[in-house]
Structures are given as C-alpha cells and as structure tokens.
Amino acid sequence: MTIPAEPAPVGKSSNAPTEETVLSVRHFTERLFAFRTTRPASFRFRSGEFVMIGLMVDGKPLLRAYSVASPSWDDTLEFYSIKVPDGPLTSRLEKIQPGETLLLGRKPTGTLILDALTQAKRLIMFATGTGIAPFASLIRDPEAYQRFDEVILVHTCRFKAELAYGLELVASLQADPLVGEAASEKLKHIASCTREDFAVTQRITAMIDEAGRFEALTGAALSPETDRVMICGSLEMNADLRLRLEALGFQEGSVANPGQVVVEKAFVG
C-alpha cells in the first residue's frame, strides 16, 4: 500500500488534522461498521491508542476520539464505530464511501498500551461493543505475545451479530504471518451475549461475580499476582469492573507509573 509522503494539513496550523482517503467501508449490522483509511508516513502510534478523527461540517472540522483498531505496524488505519442516528459525527460518518476524505488528528494518545502495565503471566482484555477496537490493535501486535504467556480477549455484546467483527478478526490471525503462530498458542477469545442465547450468555461483571466462573472460562481465577488487565467499554461497565478489580487488589497503572490494570477513559461508544 502506497503511503503519501507528506500528509495534507487542514488549515495552516502544523497541528491541524490531515486529510486521509477512505479505502474501504464495511457495515456489520445496522449499528456497527468498520472502515480503513490511508496513513500518512509521519503518523506514529502505539497499539491500543486513540486519535481524533472526523469530517468537515459546515466548513469546520468535527472531530471525536476513536481507537485505532489496526496494529502500529500496519500501513493503513482501521477504525470500528457504532452508529448513533442523532450523533453529530457518527450520523455522517456511517455514510462515508471509499474515495472520500476523512480528517485525522496528529497526536494519538491513550491508556490502553502495554507500557502502562507491569510484567505478569496473563494479559486480559475486557471489552463491550466497539470497545474491542483498541484490542483489535493489540492482538495483532507481536509485543503482546512476547510479554505475556497468555493473552485473553473477553468481548461481550447484546446480540450474536454484534460479535462478528471480533470473531472474524480472531479467526483471521491463524493466517497472519507476523503473529499467527504466537496467537494460535497464546490467544484465547471469550465472546458472550447478554440478550441472545450463545455459547456464553453472560455479562462480564457476572463472569467475575459468579464463584468459579471466570476460572472455568479462562483456566485460572483473576489475580493481581498473575494477571494484567485492560478495560474498554461503556462508562458504567468500566466503573463496575474497576471496583471489582480494586476489591481483588489490582492497582491502576499509567505509562509514568505502570500497574496491574488500565482503563480507557475516552471510550464513549
């Protein structure tokens, strides 16, 4: 994939968003879609980070924070989004087509990065809905498998159709030349529904609350001694999980002070 040598800035400021070309769009359900764009050569990010993206609306840039779903080594950028009918940005973004222009911020950031966690045996990623996006990046990053003996992705949605993005992504890793072998040995994917019968029909908090349930699903109970945790979901889910993990003795971390759990504070979908 050819990457533009020089990104096109919007306006005169060196911090202004660049204009990227939409390469592909795929709608998974009436509420969920994914899209890819070009990536400027100067754009650097760590797997798990988010960036501001958007569109020009009435002559002004309208931007929102989106996790980058592609890994840091990819030469394109992937995003996974919910559709909000009355949303100022998503109601427009869901209509984008290949060849159209998307605005991309220049400063990726975020808390869901490996450098914010101390070393341990297992990396556990808890996601609801489109909160899987940063983990879609991380499970395609070789560093995740180099640092941890096990990588566990727990993804919960309301209905089976909403799990398709994650299920297809994990299945595709078997043929991935960069992480395929490591993922086949170390990655475990637990997908669950909350409003429709599935192999697992349970909320993430219920998996933790029910005695022996999480151990049965993953092979071992949650422990700050062996596990490092990343959380990305609704504000309510994030808060509920944080309380449970604190009760188990997990301490929140950051890049400046790595710890045992990190929570994405920017996720709103």
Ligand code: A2P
Contents of the next structure:
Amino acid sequence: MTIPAEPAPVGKSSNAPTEETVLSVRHFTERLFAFRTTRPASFRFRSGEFVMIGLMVDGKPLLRAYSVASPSWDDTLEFYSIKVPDGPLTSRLEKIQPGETLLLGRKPTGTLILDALTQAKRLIMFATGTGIAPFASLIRDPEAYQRFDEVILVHTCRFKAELAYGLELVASLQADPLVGEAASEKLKHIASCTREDFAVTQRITAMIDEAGRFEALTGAALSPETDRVMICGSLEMNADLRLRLEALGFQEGSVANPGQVVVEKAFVG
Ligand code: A2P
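What I would like now is the form predicted in complex with this ligand, since the data block earlier showed the form predicted alone; can you produce it?
Expanding to the full complex; the earlier chain stays at the top.
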C-alpha cells in the first residue's frame, strides 16, 4: 500500500507548521528581499491572504504573519520581506539560503479578499513599503480582472530603489500567459516616492487630499460609486487612509458582509 506523501509536521500537533524548502532568494535593497519556497499540496489560500511563517530558533518555532505574494494558483510560494535590524525573525530570515527550511503555518487568513468587496468599476489597491505583497498576489490572479474593469495599484515607498519589486513584477505581467492580456488592458501602476524625486513624489494621503490629483493620476476621482479599495501599509498609513475613505462614504467590507473597502496591516517582525 502506498501512503500518500504528507508535508512533514514540526512537533506533534496537526496544526504545527510544515517544513518547506527555500527555492530562491533575491535581495532588492539593504532593507528588502523576496524568497520562494515549496508549497505543500494541502496548502490552500485565497490571493491576498497572509500566513504565519518562520524559522526554528533555539529549538522553538519563531513565526510572524506574512502576506503570500504569489497568487493562489502558483505551485510555489513567494514572500516579500523587510529586514528589521535586530528584528527577532527578519534578522535571521534575511540570511536564508536556497535549500534551507522555512516553517509554514497551516491556516492562511486575511481581509484583502476579492469576495469581501461588492461589484464596482475599479479595484484600487493602496500599499506602502512591503504592503505591496498581498497585491503582488492579487494582480496575478485572473479573478481580479474578471471582476473589475480597471485594477489600479498605488505603491509608495520612501526611496526609488524600494519600488523595484513592484515595478519589475508589473513589467513582467506583460508576458504572463495567464493574466498578461488582461493586465495590459486593465492594470495601472502608480509608483511614488516620498524622500527622493520620482515621476510621482507624494504620499498616498496627499494624492487624495490634493484637489484633482487622484483624478489626474487615475482618470477619475475616488468614489464609493465606482471604486472598491484595498489598503495595506503601516498602522498609521492605514488609519490615515481609512479616515479619508470614511469621509468619502466608503463602507468597510468582509467576506461575511462585502463592502467597499478592506484594510490589512503590512506585517513586520
Ligand atoms: P514618508 O517618507 O513621508 O514617511 P515606512 O517605511 O515608514 O512604512 O513608509 C513607507 C512609505 O509610507 C513612505 O513613503 C512614507 O512616507 C509613507 N507613509 C508613512 N506613514 C504614512 C501615513 N501616515 N500616511 C501616508 N503615507 C505614509
């Protein structure tokens, strides 16, 4: 009798993380890197969700929440991370090499889910820093393009070099066999910096506050009539943006009660 191959559990509990193999690592800046790992057949998630990942440290699992940056159809998993000096996990994770083991939680979850939003014309994704990770997943998911006429990714970082991951990803979509055509027709990427001159040099909040600016950048003013919004950045950015959207009349949604805006924190550990 053949016993089906199961991912190796760490510890005894069936909820314990599985052990995945790191396939590749890419460093973008001193502060940012991305890596790919194997994906167990049993690991199911919706594009935009996060999961606990980590390493064994002193014989114990050290885990933090990370958005899965790859789409749900991909047979490997991608993560995009900041390096926090002295961060308990990221200071170790930044040294990870292909062939090494990454712990992967079994319960992906999150709020940045297409099903949490009602139908509208445009999907607008606001990200700062590594908050682009869940949107890296969603812009590679055909469902985003099936549901919306326009998909707009607004990504703001302090410095130009920190935009590279998003700029390269969006450029690579042109040749993507699954979403290439839809993305070239429907995806718009607005990349901005705040501490260095760039094509757009502005915080996301300022793009919304400055009269006529959002319309100039995207073709129409931000409105709950036409737009559904996803937000992923630092706690302060999320709070500041949420206030502006509430003032415009956007209502928060969930899978149980779909709405017009969903918010998730970009996790740092
Ligand atoms: P700024 O350079 O003006 O602080 P961080 O790395 O601190 O999370 O910042 C990532 C990006 O998010 C930066 O461009 C930063 O702009 C911007 N940012 C930080 N806080 C806010 C906020 N409360 N509202 C809008 N943008 C913010």
